[in-house]
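Only one chain is given next, in structure tokens, and it is the form predicted on its own.
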Amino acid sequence: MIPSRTGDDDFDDLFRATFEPMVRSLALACGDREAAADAVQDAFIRAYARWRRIGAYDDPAGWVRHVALNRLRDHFRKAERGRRAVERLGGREAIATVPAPADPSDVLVHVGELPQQQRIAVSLFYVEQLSVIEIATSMGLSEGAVKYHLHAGREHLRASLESP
């Protein structure tokens, strides 16, 4: 193999810093901390088989995000489809577990009753502490954008927690 300023090693330095952080961040969002485990490792497959490339941008932990963020949305819709086409068919209902009730005052239940764009944004400010445009990067959004989900998820959040 030809080396490269952007060799395996930067790619595992890379791997190692950030896929736990990701991996939480993405759980915390998404409420499945499987799926996100599978949505970061995906990314990162797909960003080691095109590494010479990838490894060359200024964030390629941002490109690895926004990969993961995808792969977890196109998850989350081929669910709804199934379930949809279950119903749909007039089959048997799908099966739903009633999950134990949780602690009122527990933050990650707040958090996951958040819009999605909102709780994404709030997992990656506070969980992988990035900063507005870097999770604009990895969202697809203006940082404007970013900053009033952060707002209006913090919003919630206060009032949720007030609440009693």
The other form holds:
Amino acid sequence: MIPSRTGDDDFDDLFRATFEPMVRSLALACGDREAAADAVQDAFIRAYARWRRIGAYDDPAGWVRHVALNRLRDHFRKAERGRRAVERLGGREAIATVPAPADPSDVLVHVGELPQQQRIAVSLFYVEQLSVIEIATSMGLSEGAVKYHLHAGREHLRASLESP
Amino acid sequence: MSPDDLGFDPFDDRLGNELRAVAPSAPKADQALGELRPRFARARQRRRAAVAGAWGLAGAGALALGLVFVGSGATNRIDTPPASQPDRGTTTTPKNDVPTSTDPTAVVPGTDPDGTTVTTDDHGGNQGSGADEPDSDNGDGGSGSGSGGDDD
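Based on the form predicted on its own presented above, generate the structure block for the form predicted in complex with the partner chain.
Time for the whole complex; same chain goes first.
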């Protein structure tokens, strides 16, 4: 956990320490690097504007990650609405695509098969290497819920990756 | 990686290594920080303006509320005269301005001038039981049922 202070230098330290791993883990969770980078940048901008308050938190990085996750959810909710609207207008057959056969050894494909909460929990745990408590803070869930999502996601990935 | 109490095994190390290897790359933090500086500054300015506006609005609201209270206090005031005024005297009027008869010869209905009680014979029409006139013989006995009230 990054120690919290309230000066601009401290904000820069937090940004340098957490920006890259945060973008990578959220990009893995959502499958869209640009959307993840935009969400994390927006979250840092909001944190900078309120830094006197946010910097005094125990875990300002957790606040930034939480805001970024909310932004990502909004982004994909809007994208989903747009996709459904296009489907309604054009018909399902017109935009249906045949998915490429998945490589059974491709871990990205199997991560993409996980439900959203499991994807996020797995990404934050394995890529950003956060503790369960930090993940719970970032996702706005209880520790028990995070452990459940981690366990379910890991078992799914184990079954997929270890199957012949 | 903190195993917590999730029961991790070597598979988790392998999974973590694979996920970190395939996770998309991110822009360099220093480069991103430099590009974001103008947006940071604008966001802080907007935030300060919004906070100042909110405080100004709250102050104006409080002022307006205060003025309303002051105004309502002035209109609801009751003016009372001083407790003692030299030109205002106290007048009393006699209470017995209703004439009452004090004639000793006046007969109050139902009383004899000599003080005895007079009863009029109702020939048994009275609802009484006849106890006041034990020797009454023109009624229908002491029953006082009222049925003989029209004997006259």
